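Take a look at this single chain, the form predicted alone, given in structure tokens.
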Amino acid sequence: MRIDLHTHSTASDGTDTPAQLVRKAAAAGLDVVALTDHDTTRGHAEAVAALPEGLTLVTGAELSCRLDGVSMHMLAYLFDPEEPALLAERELVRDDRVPRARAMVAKLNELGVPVTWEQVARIAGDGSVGRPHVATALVELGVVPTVNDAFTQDWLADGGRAHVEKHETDPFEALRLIKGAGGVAVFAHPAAAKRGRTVPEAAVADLAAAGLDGIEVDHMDHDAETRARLRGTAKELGLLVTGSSDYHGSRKTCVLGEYTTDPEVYGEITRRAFGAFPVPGAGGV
């Protein structure tokens, strides 16, 4: 059983529509895939409608959080998408994305980069605009060779010359909201240092005491030594260990199913959740 619990579609910053994503997941031999767009559940209905027979969809979202000035992401699985408190917080984060992206465009213009808001908006399409869309604009202009090369101190990394902070949820509040909506919470790529500053691993114990269910260990941004260390942390704290691709379509080099989650861990996630249930494929449309 092959399970990938972290993917993105055009509802946020992926390049595949939700329908394309679930079809590609089935073609890649996955049995279970989670759709976890940034701060939105807008792609879920399309993914469910297109879900191929034999593939199960886990609905979720990747919530933008900040702890002591450090940006972090919380994967929320199988929560009630209409629960008012969590819905209001997601909308608050999402609504801040446009002014933030506009401010990054302005900073880039000050640095002599001829990027425009119209270009970034075109790239984002109907998705929730974010740094990857600005990064793609830099690639189009030949400023950097790849999207990943835009996430440096020269450009868009946390604290970089063109970086602009956004509204992000306190992770302890995020845990309260996720649990209140019947969901399960997993700390996404907690040691992905190449993205910028990371939350100290000592803080994971505090998050675990506050209700964190697991940590994403097997991820393309964690080397073998880091994965081993995180496994030790998870064992010590009684946390679930997940693995996933963090697939973004052609925007990143990761592929569906590059890293996967143990079926027993997936079973425990579904047992803990009560806000929503995994959706089995019925053949799609």
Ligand code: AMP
Second form
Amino acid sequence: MRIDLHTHSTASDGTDTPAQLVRKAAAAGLDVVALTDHDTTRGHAEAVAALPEGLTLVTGAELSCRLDGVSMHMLAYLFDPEEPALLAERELVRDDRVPRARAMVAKLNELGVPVTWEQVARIAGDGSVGRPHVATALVELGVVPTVNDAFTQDWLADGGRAHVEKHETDPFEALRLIKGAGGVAVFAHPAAAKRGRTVPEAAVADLAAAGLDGIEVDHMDHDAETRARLRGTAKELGLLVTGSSDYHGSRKTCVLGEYTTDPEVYGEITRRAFGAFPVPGAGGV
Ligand code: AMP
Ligand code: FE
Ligand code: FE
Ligand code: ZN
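Please give the other form, namely the form predicted together with the ligand, since only the form predicted alone has been shown so far.
Next comes the full complex, this chain leading.
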């Protein structure tokens, strides 16, 4: 069984529509794929409707959090998408992305870059708008050669000249909300240092004590040494270990199924979920 528990579609900052994504997941030989767009579940219905035979969809979202001034991402799986408290928080974060993206456009204008909100809005479409969309605009304008090159201190990296913070949830509150909605919580790429500051590992113990289910260990932003260390942390704290591609279509270099999750861990995630259950392809819904 090949299981990829972290992907993005055009519902946030990926470049494949949810339907394209599930088709590509099946073509890549995956048995299970999770759709985890930033702060939204909007892509799920389309993914379910297009789900190919033999592929199972795990519904999820990647929630933007901040602990002691450090941004971090919490993957939430199989929660009830209608549960009001978690829904309200997702909407708060997602809606705040719009004025925040506009503020980044204003900062870029001050830096002499002729980017417009209309351009960024066109790139984002109806997806929850984020820095990768602004970065794509910078590529279109020839300011930087690739999306990745926009994530520097000169431009959009955390603390960079054109970076603006967005509303982000306290991760302990996120855990309460995810649990309250029947979901399972996994700390995404906890040691992805190239993205900026990461939360200290001591905080992982506090999160574990507060109900965190697992940590994403096998991820492109973790080198071999980091993975080995994180596996040790997980073992010590009794946390599940996941692996996933964090696929974003053509906006990132990773491919679907590049990293995968052990079937036993996937089984445990489904056992712990009370809000919703994985959707099997063809006729399951
Ligand atoms: P935002 O949620 O708008 O703050 O944007 C964060 C998103 O930007 C992440 O989910 C990644 O998709 C992307 N990102 C963050 N750091 C980098 C980086 N160094 N290179 C490329 N993309 C990045
Ligand atoms: Fe992203
Ligand atoms: Fe992330
Ligand atoms: Zn992600």
